[in-house]
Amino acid sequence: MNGTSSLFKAYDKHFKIGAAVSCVTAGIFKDILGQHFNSITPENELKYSSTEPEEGQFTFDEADKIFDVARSLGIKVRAHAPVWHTQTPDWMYVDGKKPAAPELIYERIEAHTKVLCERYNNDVYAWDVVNEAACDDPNDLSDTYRDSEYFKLCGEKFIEKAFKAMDKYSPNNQLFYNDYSECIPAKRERIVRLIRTLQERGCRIDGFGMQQHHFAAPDYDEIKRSIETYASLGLRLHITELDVSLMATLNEGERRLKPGDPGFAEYIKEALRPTPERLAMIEDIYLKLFEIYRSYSDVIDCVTTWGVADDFTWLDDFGVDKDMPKVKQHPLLFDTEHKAKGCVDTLIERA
């Protein structure tokens, strides 16, 4: 790769070319954010138990070691998911020995959200303001919403009640719900109902987050259906948390084999032994991806990676019993040495 080459410089017609970084990484990948990205965004830096683990005692040592970075390269934040079903401190759910009521649960939302925006909003274009609150379980079509605390405990409004507390205190930024495996059919539909229902119900919500984990084959034609249906709605659309496991080479299935389902143990045994096959498969895919990604230019505005290089990826711990031997799963752009990988060059030269 010529050492001049860069990802973001060659989609500037496109959209903005993001990854995603923790405190430590950002600082470790830092040549090659400011060569090839021009969008960041924090891992789990911004979430509640990272900002806020206990009510009102604010930590932000974390986070401000990426806006340092990304200030320090001139590069805006996609600032990631506040309101979520995961890493949220017991404190939200509780008022003292009994449930809390929806009323304190939105108070400390939009609380939460004040302080967030008034230390970041100049660092940041686009918030997921909420993320996965759609329900997951295929075999239950009739819901919409996941079965979370939040929705125990307010039912759907708390997605309402955070998108108003953000467009109040960060109204100059884009707005966008994130979500997985959204380009699944029944999925799809229980996103589309949960945005038209926060379209109907007032909220500005300016996006949808495509989050695009590939843990099996992606079937390229309802990938290309879901942008359509998701543009449909008047959303712009940002690919969030892309990355394309070697499970993807390995699994036909729509969904991620776990420990127990039929054919998981095959699967480990190949995983243990990429071979350079299977590993040319990853880079097949995203050019496939970004040709697809190309054509929809027109609604989608940021194609985020999440992750940088293989050697600090999420995925090497995701979903593994303790007992298993540790799957490497060579997921992004950028191999364990911080080099890029083929495929980044003639991504560039399609452009």
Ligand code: GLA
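Think of the rigid core as the biggest set of C-alphas that the two forms share within 1.5 Å after superposition. Fair warning: this is a prediction, and the values are worked out from it, not measured in the lab. Positions refer to the first chain, counted from 1. Compared with the form predicted in complex with the named molecule:
- Comparing the forms between these two forms on their rigid core, the Cα displacement of D123 stays under 2 Å.
- In the core-superposed comparison between these two forms, D261 has its Cα shifted by at least 2 Å.
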The other form holds:
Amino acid sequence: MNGTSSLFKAYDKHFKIGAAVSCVTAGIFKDILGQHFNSITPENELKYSSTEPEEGQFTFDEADKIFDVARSLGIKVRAHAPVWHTQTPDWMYVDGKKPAAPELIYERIEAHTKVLCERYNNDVYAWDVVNEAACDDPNDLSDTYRDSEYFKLCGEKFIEKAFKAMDKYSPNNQLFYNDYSECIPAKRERIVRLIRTLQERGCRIDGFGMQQHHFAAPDYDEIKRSIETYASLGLRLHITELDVSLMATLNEGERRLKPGDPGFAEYIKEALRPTPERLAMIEDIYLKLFEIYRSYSDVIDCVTTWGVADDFTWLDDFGVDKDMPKVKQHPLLFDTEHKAKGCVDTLIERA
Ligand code: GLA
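Can you switch from the form predicted alone and show the form predicted in complex with the named molecule instead?
Expanding to the full complex; the earlier chain stays at the top.
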């Protein structure tokens, strides 16, 4: 035993322990955050749709609630995902009735970056500057970039511009690129290409955010290989959105049936039965993942779970049909009663 009942204190020698919170859950989970976490990520509150719903009209009420909680706990914020293909209002992409020219988009990104940084820089230690810009179309292996609205209008240059703007207004915080399915070899190659291009163009990119959403049994060897590959680019690594869906206890490899696939209805019914064995498997996956993260703590600086407890998680309506009732996927380290799952003690013991 290492004599503490706090995850973040136990992991102090390895990396920070973070949680994503909303403006609502930041208050609800304040005590758990204070006891176990030393990094906070706003789930949606720093995205364009939350902070600049109309061009030039900024709203910070929701983000401020999270920053207030973070300040009162003495925790610095891992700021998340302004430039992203979703949760961005349409004004970004148009100029009156015409599509916006690239230069106008870059000006808008720069103006937004300036306002956000001036408001929050002192309470932030890292920014996910651009989120999910790599293509993940399994049928088109040649493409590096996602065919987003940003990409259609600007080509890949918007990524570079976003990093340069953030570097200008946030020179003392770490700058990250963040993405998912980051351990699948084909996607990993694209992410590497994207990051190398930024480096070649002289962008300051300090780190890569490995989201680590698990919907299928993790391929632990690929996770290790990915950590090594990303670290070999000279980057610091953060695990940014860790959660382990109940589906991960059923799916083999990367196979996950999606709504519309043949046999989906039976599959999802089975996938979401929270048997004691499956709930225990989720905890076991956490233990194995943390074992890997600890073994790479020379390059990993933070491990963030995407939420705190199972009663507030985006997964309640992910991966199921729109008409289906919400489902519990039990993906986090604290249960719906806000009690630490058994694996939390074990994670502390093994730290
Ligand atoms: C992605 C984004 C996050 C969040 C999650 C789902 O992974 O990076 O900001 O929206 O999806 O909640």
